[in-house]
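As structure tokens, one chain now follows by itself in the form predicted on its own.
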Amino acid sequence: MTATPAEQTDADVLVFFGASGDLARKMIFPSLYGMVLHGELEVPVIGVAHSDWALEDLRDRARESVRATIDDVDEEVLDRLVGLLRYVDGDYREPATFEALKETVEDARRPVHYLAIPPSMFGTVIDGLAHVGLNKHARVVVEKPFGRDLASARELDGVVRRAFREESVFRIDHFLGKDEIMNLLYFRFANSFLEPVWNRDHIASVQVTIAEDFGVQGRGAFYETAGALRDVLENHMLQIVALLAMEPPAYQGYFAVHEAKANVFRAMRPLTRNDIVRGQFEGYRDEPGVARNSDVETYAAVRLFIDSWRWAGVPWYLRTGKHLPVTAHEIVVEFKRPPQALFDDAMMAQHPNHLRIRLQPDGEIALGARVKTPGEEFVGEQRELVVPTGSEASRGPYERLLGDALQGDRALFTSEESVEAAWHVVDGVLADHAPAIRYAPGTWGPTEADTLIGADGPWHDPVLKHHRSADDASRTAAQRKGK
């Protein structure tokens, strides 16, 4: 049975499954507090879990979560949030749980059901909602991962679509709710100077780096089921690529954006084993929950091509890893060199002109260009014009995304078509790949990644200040060699 599409009006109740879980404690309750603070949450919030809790336990968890996460808590706002909370305790496999939920929902007619639970439970919960009619005129928010490969993604979509139309499905990826990611879309299409050069005629290559200076932080058992390819590259990194590579949407509206992004995924050439370098930091196999002979990658670098009119022949280099020198998300678009060698030093420079977009930390957009140094000789140096884009006032991604779900705005959510198209790009290398190469923590991963980028390199290693010094350059060279 399929529900009718949810009306594009505000929801009148928020139901979230997994109310006693870690995600709720770390992210959901602080986000709900922010929504109340900004006047975006006034409807009842029903937590559902199987924890032998009572309502007061849920309220205590909400208070503890908010006070542990947010500085200078407004107790009046916190009291308003706590006053909105309701609770249903029960086994998701028992029909009585959903009967109790229906009674708690009472007269609400436009519920939003947020599944902050493992994907293995989606089918059970969705069938339970449909059994008592709570899928009618409702929306459902599902938490990533959206499958482990193309086949499981299709299976998961089939489970969700048993009870909800695509227009009522909100696939939440907190990464897409970050201000810096939203700014990619805005920067691309709010500025006319980019469009004439944003193509294969002027761009030589694009690099995207998502680096973390920490390891798996006790989550080895989870990481054994994911790895860098599934955990970061297939979703976060390909979403960045889609925002950078998409054609201008045909009109204002989330359907136009979703279609433009899906077209990028369709044009991506599926990865092969020659397009990827996998790495594993030394010591990963000693982590709790990790197999002693594990081949799971904690680092991945890929070479990607988009076979479209705009991007044909332009290589995209993506890399992500744990235990790298810094934690940073950065994009570097390298432009082609001048067609004529008027100045020898400019043609011999390691890097040509570039556009650098830092997403994290301290968002910024920088244009790298050569300027003449003082003196009579025509020699110069590469400098950057930098515009900070970060703000301490930025809202958290879950606060923004849950607010959008309550309003029925799907702009920052992922479509079924995009999910399956993205899995199609990486599906082949999930199993067909070379063994992971060991690398020392604190380095930039296996040196084989330098071979992958080849003449389009070297990699732009994020440096967490505006200008790289000679000491920085020496340190980076040593890190590449694993010293």
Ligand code: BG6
Second form
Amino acid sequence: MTATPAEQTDADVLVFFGASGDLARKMIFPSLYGMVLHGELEVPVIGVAHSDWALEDLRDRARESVRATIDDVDEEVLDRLVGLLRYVDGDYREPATFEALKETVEDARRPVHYLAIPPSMFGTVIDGLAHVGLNKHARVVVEKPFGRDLASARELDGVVRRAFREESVFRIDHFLGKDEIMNLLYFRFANSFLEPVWNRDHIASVQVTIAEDFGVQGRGAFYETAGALRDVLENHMLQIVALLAMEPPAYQGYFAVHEAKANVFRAMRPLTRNDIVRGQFEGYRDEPGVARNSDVETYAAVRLFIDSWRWAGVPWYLRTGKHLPVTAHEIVVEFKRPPQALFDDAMMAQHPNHLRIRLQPDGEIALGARVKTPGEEFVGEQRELVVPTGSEASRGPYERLLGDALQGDRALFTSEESVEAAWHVVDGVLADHAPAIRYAPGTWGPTEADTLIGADGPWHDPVLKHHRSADDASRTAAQRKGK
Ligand code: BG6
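Switching conditions: you have the form predicted on its own, so give me the form predicted in complex with the ligand.
Full assembly next; the chain just shown is listed first.
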């Protein structure tokens, strides 16, 4: 794969649309601070927003955001970041905004435009940039969700591609910048013991849970346009599935990973109405920006199949939700039973072995196995061999991804092909689904999800303590069902 000089060279200005927004406050300013701290950001950063702000407001926001999110702020580093900031205020629909931006960019030749704005504004901003020639020798970084469905993703791609070549488009899924997600790739292919059992012959089912114990945190208006399916499942969760399900990359390098993942997306069977349970936490409709009769889901559980040689017939159960009992991201791979029941203990009826990968918090990899209980009887219990996989990486995902975008490294970004293939999987159920079922905050969502998983269950609810018995997870699920 060859890159033109525009892709190879470092950018000389970062233009940042949505600078007064929520994402900027929570994630971007702290990441920019980290980039300055690690010597990765020395170019001017131009914030653009429509907020009636002046440069001093942007500086205040940056300071406030960094101090609120980072412990032990190095004030000298923060001053350097603040010193890099420039500001343009204006309506994205007005050509004057882009004229002002062009003046502020001055003689920078290789801008990176980062669109931390609602997807509905992408087209407007991209056209505005092209209108004043700021698309030349430039890259554009686009936040997920890229489109609202397959048709709008294609349409948006058409808009983007009017102004930028595919090589200059960086589609962010911040999960791909997380160390724990990279460890999935590493763990799978740096070990030889997994490959022989990593297939339909040995694996009964796979569960992936992305649970959050908080609600929509003031993002009701955004959430109304997204819901759990578009916000988390279509992107973050399917990316995790692709990393778990992909064939070994054909050669060393990230583009081989892209290709292998794209093949998984292509092999995913599109979801149908019966494959999904949608839920909505009680109180969601009272959130600011939310319609009083909203049917938007804050919880989704799906059953997915990957129609490939390796995975035929293996169900993948994915669930994500707001206001669940814990915040945790976890994968549980259930292995099939031994072919003969040589021992009488009841648990042999269920899956005796699993691999559990806790992505966060407190990353760990655990192998669930049965061991004999001391005594004359041949009865045992399920235990876990647990390996902690380390604490937080020194660089957060946005810091890493924005740094890569400034350097023109596309390895951790998604291709249009993968984006479309992922939309293809969920497209049908975006419109064709049963109404969202209410659930009480602090519970594991609608009990209908237990029916969805049926005999492949129970769901393994992440338990937040380091060393727990593997039976704990099954027990919590059984208790939930009132057993
Ligand atoms: C974002 C979603 O993409 O991912 C949020 O918009 C979600 O709703 C978040 O909370 C989860 O990511 P992280 O990195 O905070 O676990």
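By rigid core we mean the largest C-alpha set that fits within 1.5 Å across both forms. Residue numbers count along the first chain shown, from 1. Everything numeric here is computed off the predicted structure, so don't read it as measured data.
In this overlay on the rigid core, Pro118 has a C-alpha that sits 2 Å or more away from its partner position between the two forms.
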